[in-house]
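Read the single chain below, which is given as structure tokens and is the form predicted alone.
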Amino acid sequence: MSNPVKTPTLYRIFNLCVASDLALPLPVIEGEPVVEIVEGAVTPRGAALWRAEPPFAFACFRDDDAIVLDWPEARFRVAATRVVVDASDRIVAAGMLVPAVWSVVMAARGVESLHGCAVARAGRAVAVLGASGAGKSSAGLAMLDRDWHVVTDDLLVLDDAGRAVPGPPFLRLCTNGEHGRAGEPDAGGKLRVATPGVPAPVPLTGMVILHDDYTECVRLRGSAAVAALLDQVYAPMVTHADQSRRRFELAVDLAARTAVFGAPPRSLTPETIERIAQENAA
């Protein structure tokens, strides 16, 4: 008797209907896929890119038209309508699948993605931007208490319009229990904390990045802002061409129609926040 044909999922992934063999944690939708997952072998190899020694080992290379991110726990096979999963723990996988893999996908298909959490009220949404550590992903869970929802957290993807495209309904905080909140611990060794999403892309009155060379939250205006913005994007190696140029013209499109500050890392309160988009709302 043959096996019978496994049926692909269909996910939403940064407004993308996506086929995959891998069950995600994500909203499961209807439509027609522009990408699909699949489980394959994937085998290192091609020019290399990148490469990091443990204790983050992590190697990457250009492969024809794809792009192969090499973890010792995974393997992936990148293109911007096909991703190969090469994995023996299938939860380990999709748990690498968003954000990390998928900063990729999306670089892939012309789009460049920055480090942060996004979140909004009222149609007004602000961006916080930050190393892991910096209290992005604690500073969106302060603002739910607030009747804020969070639109993205960790990858930020933005349309042509500079709006934040809805990610996947989740918060990603440590594991240190000191937020109180209940959740799924995922690859990473975050706590997976589900939260309202929002349904469309939302418009940014305002971009903090929290970072050491503040001591204070103040007003980046400029070169100031645009090299900022640059430092947040969320991996650092070029993997496709035009890719540098994108990411200029990122940062100086985000720094000309929105107010960039800069902040201490950990130190941004809900007051800040609403104070931005309250103030900077057009």
Second form
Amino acid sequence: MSNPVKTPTLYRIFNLCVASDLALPLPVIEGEPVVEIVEGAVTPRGAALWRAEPPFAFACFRDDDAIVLDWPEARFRVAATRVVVDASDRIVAAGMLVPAVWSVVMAARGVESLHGCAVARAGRAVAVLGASGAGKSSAGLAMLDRDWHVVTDDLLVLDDAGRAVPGPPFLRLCTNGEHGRAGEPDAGGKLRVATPGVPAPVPLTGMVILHDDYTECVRLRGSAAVAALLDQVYAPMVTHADQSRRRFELAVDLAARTAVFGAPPRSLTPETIERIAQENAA
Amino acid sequence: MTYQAPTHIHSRAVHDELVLLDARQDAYFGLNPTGAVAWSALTAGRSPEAAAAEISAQFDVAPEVARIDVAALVDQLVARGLLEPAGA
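Swap state to the form predicted in complex with its partner chain from the form predicted alone:
To see the whole picture, the full complex is given below, headed by that same chain.
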């Protein structure tokens, strides 16, 4: 008796068509796969390329043309067109893949990503960047009742024209229930709440960086804007050649063509986002 | 004496400032508008004295103050490996 042949399912993540043996929390599509996700053994070898400070148990390793990401719950071998997953809990692994592992997939494909949420209305987007708990997703959630749509949450990827690329159609919110929304718990301890997405990349009108450095919402210019943006790259480690240069170019380009603001964590109101969108629309 | 930026140092103007990347160290630096003018002059092969004269011409800065400030800036840039003597 032969084993049943697994047929991968196709998903779209940040404009990439992905064939996956692993069931992902994403809409199923049709198309030609660009990246394959397969289950299999992944073993870290050699010295760590980067290791997180305790209490976080994460390290990454180089393995030929790939990067091995090693968490206690799952390991991933990430190359530009193939991700191998090694995890006993497939649901946890699927939740880690999007968005945490995906920033490294994008880096392997020459694209840097930022830690942020983007919302859009009338063809213009505003991005909110910041560390976990700074209020990015909550700010995005507050816009849904004002006819805005979520472009992406947590992982912000920009295309060559600097437009925000649509990500998975959900927000990742705290599980305390204060927002009053129903959703699915994910591997990162957040609640994944489905939202209507956008069909195509959206030009960025403004970016707001939520950080303790700011006591009010202020416009950032020049090297201050560049430094603030560089502080918001999604993954702190450098895993690929020329990655520092790409991050630098991305931050400079964004600072030059987009209005960048700094604001205190959890301070952003819908009115401020709408004002930024209106005042900076080209 | 003239200076040059090592090949692993990348610079970009943003607004009226300049940001520098040291790709070997993965470190970023910013220069204010007067520093940006000095950098442009120095990396174009002009001497610190010529860079100071350009700053005096563009900003409300006395020539002697500009000369001292540019000399201090050159020392800092060289110490951080962002600038090196031409031909090094």
